[in-house]
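Taking the form predicted on its own, here's one chain by itself in C-alpha cells.
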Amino acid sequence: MKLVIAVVQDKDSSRLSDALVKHNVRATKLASTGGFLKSGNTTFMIGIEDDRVDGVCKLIRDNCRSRKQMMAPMSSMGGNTDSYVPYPVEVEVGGATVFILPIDRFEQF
C-alpha cells in the first residue's frame, strides 16, 4: 500500500479530480498555499495499492500540464532596491509534484 500525495495547481484540480472518479480511485483533496508564488494549489492524497501506483502517476501526469504565466514580481528580491524587477516576469506553473510514500497500515471506518 502507498500514499500518494499531490500537490496541482488549482487549474487543474477538477480535471484530475473528475480523472481519479472515472478509474475508481477514491482521494481526499485539500486546499492549500504555494510557497514561491503564493497561488493557490489543492493536494490530493491517494491510498493505493503498490499495483496501481503507476496508473495513478500517469492520471496525475495527464491531467497537470504546466504553463508559462506572466507574474507581476511581489516585492524587491532580498530587500535591495537595486535587485528590484519593477516589469512582470514569466514563470512556469501548473503540474505536479508528487510523493509517494509507503503505508504499514490502512484502515477505513
Given for the second form:
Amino acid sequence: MKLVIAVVQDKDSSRLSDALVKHNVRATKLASTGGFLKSGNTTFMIGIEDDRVDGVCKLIRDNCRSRKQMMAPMSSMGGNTDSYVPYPVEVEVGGATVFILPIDRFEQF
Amino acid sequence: MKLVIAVVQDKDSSRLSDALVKHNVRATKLASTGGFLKSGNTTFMIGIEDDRVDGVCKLIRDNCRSRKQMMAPMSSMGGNTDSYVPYPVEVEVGGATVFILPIDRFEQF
Amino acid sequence: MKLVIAVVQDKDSSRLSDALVKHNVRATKLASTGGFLKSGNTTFMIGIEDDRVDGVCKLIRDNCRSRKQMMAPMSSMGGNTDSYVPYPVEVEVGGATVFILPIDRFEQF
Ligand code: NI
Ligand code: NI
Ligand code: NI
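Same protein, different state: after the form predicted on its own, show the form predicted together with a further copy of the same chain.
Now the complete complex, all chains and molecules, led by this one.
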C-alpha cells in the first residue's frame, strides 16, 4: 500500500477524477495553490496497492502532463493596444507533481 | 512519531475534533471532497507518538465508523410523487479512511 | 528526496512563501484550521532534496517561529468596559509544526 499525492492544475482535475473513477481508484481531493503550477490546483490523495502504483501514475500522466496549447488571439481590452496579441500563441498548460509515500498501516472504519 | 491522515465525513468531523481535544491530541484539519465518502469530508492530519497511534485510531473508529441510520420519510417535493418515500429507510453514514505514515523527523518552532 | 509538510499561521504564510520563492523552493499550499495553532493556518507541502531539508527548516523557523509580540491596547467595544485593556499586552504569535516524510518515488509530468 502506498499513498500517492498528486498536485495537478484545476483544468485537468475533473478529467483525472473521471479517469480514476473509471479505473476504480478512489481519491480524496483538496483545493491547493502555488507550487510548480501557476494557477489554482488540486491535490489528490490516493491510497493504492503497490502493484497498482504504476497504473495510477500512468493515469495522472495521461490526463495531466505538461503540454503546449495554442491560445486564440485575445482582443484588446479597454483600447489598450499594448495588451493586444494579434496572432495565436503557444502556451504551456497542465503538469503534475507526484509524491509516492510509504504507508505503515491503512485502516478503514 | 507517526503522521496519521484520516478522511472522515463532515457530519462526524466536529465530534472527532472534540474527542481529540478531550484526549489531548492535536489535529490540523483540511477541507476535502470525494474519496470513499460521497459527501463533503474533512482530512485530519495528526502527528502522534508511536504508542498513541492505536488510541487515536480507536477515537477515529468510535466517532466516525460506518453505520446504518434510519432516515425519516421525506415529504414529496413540488408535487412530484415519484420522489416521495412514505416509510423510513435505512442509510449508511460515516466511515473513515486512515493512513498511518512514517516520519523521518518532526520539528516545532 | 523528502516531503516537508509545514503547518504555519496565516499571518506568517505569505512571508514564508516569499522566502521559499527567493530560495528557489517550490511549495504547494493548502488552507487548514486547528492544530497547534489557534487561528487559521496554512499547510505547506514541499518536495525537496535530502541535503536541502535543513535549509528549508531554517527558512520555516526564521519566518514562522513562535514569538512574543506586544499588542496595542484596544479601545472598549460597544461601551462594554469589561473588554477594555488599557495597557499593551504581550501575546504569543506564530509557530510552525513540521513533518519530514520519506518518499519512495517522485515524478513530474
Ligand atoms: Ni484505461
Ligand atoms: Ni477516552
Ligand atoms: Ni537566504
